[in-house]
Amino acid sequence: MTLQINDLSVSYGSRKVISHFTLSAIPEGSLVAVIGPNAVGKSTLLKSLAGLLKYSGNISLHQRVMRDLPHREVIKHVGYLPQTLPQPTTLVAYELVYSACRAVCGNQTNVQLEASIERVFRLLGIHDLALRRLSEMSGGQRQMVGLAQVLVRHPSLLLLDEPTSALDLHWQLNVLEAIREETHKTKAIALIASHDLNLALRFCDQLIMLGPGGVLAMGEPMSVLTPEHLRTAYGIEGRVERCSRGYPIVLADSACI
């Protein structure tokens, strides 16, 4: 299975946000971060792949053109987590995740559905939230429940827009490890829009770096986060070093003048 994007263009009114966007095929089992400065189209790209925005060009998944698929096929194969957090409600987390699973996996028995929910709650480490109302949760906890609603459906394409934005350091590491494990295990493809270059560098198989002109670079993290690309994309003098445990980290030395 691969994801292919060819000559994608997306506009908001008269303003073109993505123009003639083409990517090399992304293979199954890949965790890919979409990085770049503000307003270069990271969220727009994910919304387009999710079928939420009109676009020109072609998007193919499983060698099938996405716009030709019935809506039910799209929601079966694509799981999208927006930037906005799930709204507070009197429903408990288990009910929301159960409903998300039932909507797409309606052919499963209750035993199978419950097993899927148990697995995802265990994967994310959120058993203690199962019977809590969303109205009683912090923003970070609601973000975890939103992620559980996506993962429980077993989509072959995950589109996660800033999935760690409301989380503290502990949960950021926990979530990225869980997404990587799930992606590799199920041979799905996951695209994560992120501003955290160090998390992307540590957990992702590939990076797609966007700039005002489109795709600046795509490939393995170390080949993308070069001083030249950091200067072009972010206007900084930066470099990648390794910490005492051997993990690569991005160091921003100064803003370019």
Second form
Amino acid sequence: MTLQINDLSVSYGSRKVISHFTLSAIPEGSLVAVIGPNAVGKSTLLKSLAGLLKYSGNISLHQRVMRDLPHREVIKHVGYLPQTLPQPTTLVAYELVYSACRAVCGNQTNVQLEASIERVFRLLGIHDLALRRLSEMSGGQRQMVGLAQVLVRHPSLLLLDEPTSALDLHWQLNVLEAIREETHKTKAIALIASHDLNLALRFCDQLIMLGPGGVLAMGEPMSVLTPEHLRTAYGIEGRVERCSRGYPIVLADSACI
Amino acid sequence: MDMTNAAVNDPIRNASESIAMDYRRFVTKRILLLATLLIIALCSLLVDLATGPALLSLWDVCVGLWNPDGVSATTQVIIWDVRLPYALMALVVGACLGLGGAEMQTVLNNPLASPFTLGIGSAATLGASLAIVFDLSWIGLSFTYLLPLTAFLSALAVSLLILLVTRSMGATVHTVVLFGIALMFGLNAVVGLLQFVADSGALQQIVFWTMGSLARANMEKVTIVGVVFFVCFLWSLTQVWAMTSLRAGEEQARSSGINVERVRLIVLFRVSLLTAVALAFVGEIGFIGLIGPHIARMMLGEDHRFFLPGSALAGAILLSLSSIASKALIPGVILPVGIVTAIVGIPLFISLIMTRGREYSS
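Given the form predicted alone, corresponding form predicted in complex with the partner chain:
Okay, now the whole complex, with that chain kicking things off.
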């Protein structure tokens, strides 16, 4: 199973946000970070993959053209986590995840659904929050619940828009570890839009770097995060070095003048 | 023995039973709360039946309901023909407004929304005022049925207008709310104009209508409202999952594959129907559709499987209690119930906001 994107263009009204993106095929079981400065179309890319925006060009998953798939099929295969957190309401976490599943994937039996909610809540380490109201949770906790809502459906394409934006360091590592485990185990594909280059470098198999002119680079993290690319995309002087444990880390030295 | 050991030793399995089990216990508690609300509603109905100028005890009422021949003919008439339609009307109208308000608050994602937000209440008033001022009785219908009919048609027409406009503009929350508010002011202005040109008799009737009253109830009308409520309630149950997940936010719901605009349009249509039918027979009764859902939310949370019936019950109880108050506040006088709901409703609403202010501000 692969994800292929060919000649993808998306506009908001007359403003073209993505124009003629073509990416090399993304193989199953891979975790891919979509990085780049603000307003280059990271979220737009994920949204159009999720089928929430009109686009021209071709997206295919499993050799099947997404545009031709019925809504029900798309929902079954694609899990999209929006950038906005679930709003604080009197709903408890379990109800939210349960009802979102019941509303769309009616083919799961109750037992299956309960088991899969159970598994995901434990995978993310939020089983203690299951019966707590969203209004009594912190932003980070709500973000985890939102992620659980997506993972419960076992999508083969995960589209996560800044899934760690509200999380502390512990949970950032925890969540990415969980997503990586899930992706590798179920042979899914995960696309993660992120601003955290170090996390991307640490966890992802591939990076897609978007710049003002479109796709700037794609491939192995180390080959994408070069000083030249950092300069073009972010307008910074930066470098990648190895820390004392051998992990590569991105260092931003200064903003270009 | 082996099996129990296996369950204890296998942490995943053991724990896997715990969340689902905990949740089931949680659900049971809510079912009990719902049952409590139902009992309160029934008690309120009995007290409502026992309240009025002819002094009847609760015992008389119970006997009269259970075995009509066991009480005097007068008591029988008072209970069955005078008070029962009135008391039942309070329950069904309250339930309609409570259910409509709850659904409206969910699809507009706004705790201040109610069936009146979209001007449906004003539309019903306009319809009734038109019939009064232009004296449409030549159609051959008595005012008893003419007013509800014109009120209903006008409310439905306005609802359809809102639906058409919002659908063509994408059914976002802002479109619906802004258009609804604009429409409400517009309709109120037209009602004002009608009042200005009306003669004093017609004016009095319009004013009486806007106060809302259960006094025009009879069993036939109760049945009509009851049937509409029942149908709408069952219909709303088909969308409980979508509405529940909508509470986490529009984007969240959409990302789980829910067609938010479609849900919103269907719900708006249903709320219009509920409101139009309920208000057509009783005139303007505010606040029930606003406060009922708040009470239900505090007691039952927002899983719509419990929130919707809870809200309908809370609305029914509120209007039933208001009906009792409307008879008991000034002995011998039945106040228009719309005035009572407003007088009792405003302080209640403010205290709800005060206690829950923190939640809204976050």
